[in-house]
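A lone chain, given as structure tokens: the form predicted alone.
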Amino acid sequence: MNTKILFAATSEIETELLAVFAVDASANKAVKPEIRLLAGDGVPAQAARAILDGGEFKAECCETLLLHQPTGLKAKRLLIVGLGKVAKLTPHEVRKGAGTAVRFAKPRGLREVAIAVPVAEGLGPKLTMRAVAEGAVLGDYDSDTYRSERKDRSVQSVQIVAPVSADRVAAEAGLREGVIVGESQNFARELINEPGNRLTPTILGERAAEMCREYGLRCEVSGADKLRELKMGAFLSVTQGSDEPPALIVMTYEPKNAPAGPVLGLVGKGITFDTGGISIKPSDNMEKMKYDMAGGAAMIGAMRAIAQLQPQVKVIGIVCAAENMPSGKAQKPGDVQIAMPAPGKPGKTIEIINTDAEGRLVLADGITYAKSLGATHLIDAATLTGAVAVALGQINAGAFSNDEDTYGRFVEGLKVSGERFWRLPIEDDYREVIKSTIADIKNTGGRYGGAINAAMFLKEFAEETPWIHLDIAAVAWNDDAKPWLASGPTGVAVRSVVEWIRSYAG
């Protein structure tokens, strides 16, 4: 998609489709909606006034209204996209609105779209421009990669129309960031969407290495020999049942002349297909288990973005990639595995209760390895538990942390990313449920609090290092398309991890 800014009046834009945003400015639900267009000039409002005054269009979030041959405009069509109540307006509604405009155009065969940047109190020029660009880029993605009759209806050109008086430096910076982050999130979505036979751990490593070469990151991809050398017994145990070799992917971003400071470690679960192993999953919906590497894909996407944004902070990204398969070689419930030892300490022993709780095993060794490489602050992402969906539904992802400052930075970043995470507890009392009678800990803790128990397991390996755990299982895949986002992989956590990283770079 070719995305550019035009500083011009909406009346001068020649395009197949001009999208403008609308809000409901009424004080409460009891009164008739007061529809206000947020274009930089009044021409679109004049063109649509008669139908807006009719009361049919409520300007609810992502509601659309299409006018052909609008009076006073050179655009062939005028699309009005609702953003909801003006009092609740944030850049995230703008992001969704831009995605809605692009997805409205795609099935109609419209290859070029112009989107007017909304102008409203509280919407800063840079962040608003970024939200429009991200939304447009994300809205153009579809997951029908392997359909032989696939009709490519991608929107080829998006013109983002800003008022002539707009802050041009801020607008250009916002556009650049939005395109970088949106394309990086789409890159993660492409990886997640690949089926298990076309994205093995080896191939995931190759895709990550290719990305790193393109954007100037250091990358090392290692196999089982390296895992044995590092004594990554937890990670290795997951790989036992598969004929596909594992891949330990390490990506490093180190800016020139970076000031001394924190080293950020990103750790992603990269299970390219998860059958559950000997504790095999039900067959219903197992085909979706290709998405069990969504946490790893998010970290690869985040590394792609920061390589271009170039924050002044060192970042190490680690993805632990494997298949979890049942076979005569697979680990069994009741086995005891020994995790990677931390410097000066023996590796923790782990009783395997359920082989389908494999993600925490690979992450355990990934976290320890990140610390051994010098990471002073950690964040991991994983489609770790179905329990997090039971707790939070498919609206919020789960978040856990052992450090208030580290988590506070993450929460601040959500104001920019627009992603929704809800913090769950990891109090010491919860550790009782993962105590083992035969080993140091066990890999599941019973029926209740499953997402918390998994986080408590990972906390054993983060130890005192400031750490955040993101359980994205419930929101990493859209079963149903949304007006602004296709069904399939979402790429969740890319934007939030990027903002967390940037918070350490000033």
Ligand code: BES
Contents of the next structure:
Amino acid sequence: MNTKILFAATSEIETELLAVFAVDASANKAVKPEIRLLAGDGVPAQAARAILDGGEFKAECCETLLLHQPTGLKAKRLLIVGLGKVAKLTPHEVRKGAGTAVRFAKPRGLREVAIAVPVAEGLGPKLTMRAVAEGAVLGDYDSDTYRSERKDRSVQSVQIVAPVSADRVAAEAGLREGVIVGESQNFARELINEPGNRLTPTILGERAAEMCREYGLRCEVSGADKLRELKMGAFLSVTQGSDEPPALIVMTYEPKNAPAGPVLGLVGKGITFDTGGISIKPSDNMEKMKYDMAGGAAMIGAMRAIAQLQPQVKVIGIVCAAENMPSGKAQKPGDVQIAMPAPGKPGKTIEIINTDAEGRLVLADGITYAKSLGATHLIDAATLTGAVAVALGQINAGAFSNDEDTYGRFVEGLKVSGERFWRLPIEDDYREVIKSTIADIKNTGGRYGGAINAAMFLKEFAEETPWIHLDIAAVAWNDDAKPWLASGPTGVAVRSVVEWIRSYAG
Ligand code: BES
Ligand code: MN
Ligand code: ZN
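Now that you have shown the form predicted alone, what about the form predicted in complex with this ligand?
Now the full complex is given, and it begins with the chain already shown.
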């Protein structure tokens, strides 16, 4: 998708479809909505006056109204997109609204649209422009890689129309960021959508390496030999049942003249298919387990964005990629594995209770490895537990942290990313349930608090290093399409991880 800004009056824009946002400016308790259009000039409002006065359009978030041959405009169609109550308006609604405009155009064969940047109190020029661009790019995604008849329906060009008086520097900067981050999130979504046969750990490694070459990141992808050399017994135990070799992907971003300071370690779960192993999953919905590498893909997407945004902080991105399969070589419940040793310490021993709790095993070694490479602050992302869906539904993802400052930065970033994470506790009392009688710890903690138990397991490996864990299992895949978002992979966590990284760049 090609995006550009035009500083012009909306009436001058020649386009198949001009999208203009609308809000409800009525007081909270009012019975009748008071529709206000947020274009930089009044022409679209005049064109739509009669129909808006008619009351059929309420400007609820992502509600749409289409007018053909609008008077006074050069656009062939005027699409009004609701953003909800004006009092609650933020760039997040704008992101959704821009996505809605693009997704409206797509199935109708409109390859080119214009979107008027909303002008309203509380909408800063840079973040608003970024939200429009990001929303448009994200809205253009469909999981149609393998659908021959749908492939070329993309909206090819988006003209973003800003008032002539707009802050041009802020607008251009916002556009650039929105495109970079949106495209990187879509890059992650493409990877997540790939089925297990077409995206093995080896292929995921190749795709990551290719991305790194393109954007000038250092990248090293190694296989089982390296895992053995590093004594990654937890990671190896997951991959041993599969004929597909594992991939340990390490991507490094190091700014020129990097100031001495924090080194950020990103660790992603890259299970390219999770059958559960010997503790095999039921066959219903098992096909969804191709997205068990969504955390890893999010980290690859975040690195892709960081390579272009160039913050002044060193970042190491690690993806632990493997396939979890049952076989004569697979690990069994009851087996004891020895995790990667931290410098000067023996590796922790793990009693395997359930081979389907494999994500925490690969992440354990990924976290230890990130620390050994010098990471001072860690963040991991993983489709780790079904239990996080029980706890939080499919709206918020789970977040966990052992450090207030580190987590505080993440929360600040959510204001920009618009993603939703809810913090869950990892107090020491919870550790009781992962105690083992025959090893240091076991890999599951019983029926209750499953997402917390998994986080407690990871905490054993983060130890004193400030760390955030994101359990994205319930929100990494969108079952039902929304007006602004296709069904399928969401690419969640890319935006929030990017903002978290930028918070360290000074
Ligand atoms: N990949 C799954 C978690 C998952 C479930 C992701 C549903 C996306 C949707 C993970 O490896 C897993 O199987 N977790 C188990 C843990 C249990 C054995 C303690 C689970 O959640 O059931
Ligand atoms: Mn599993
Ligand atoms: Zn899994």
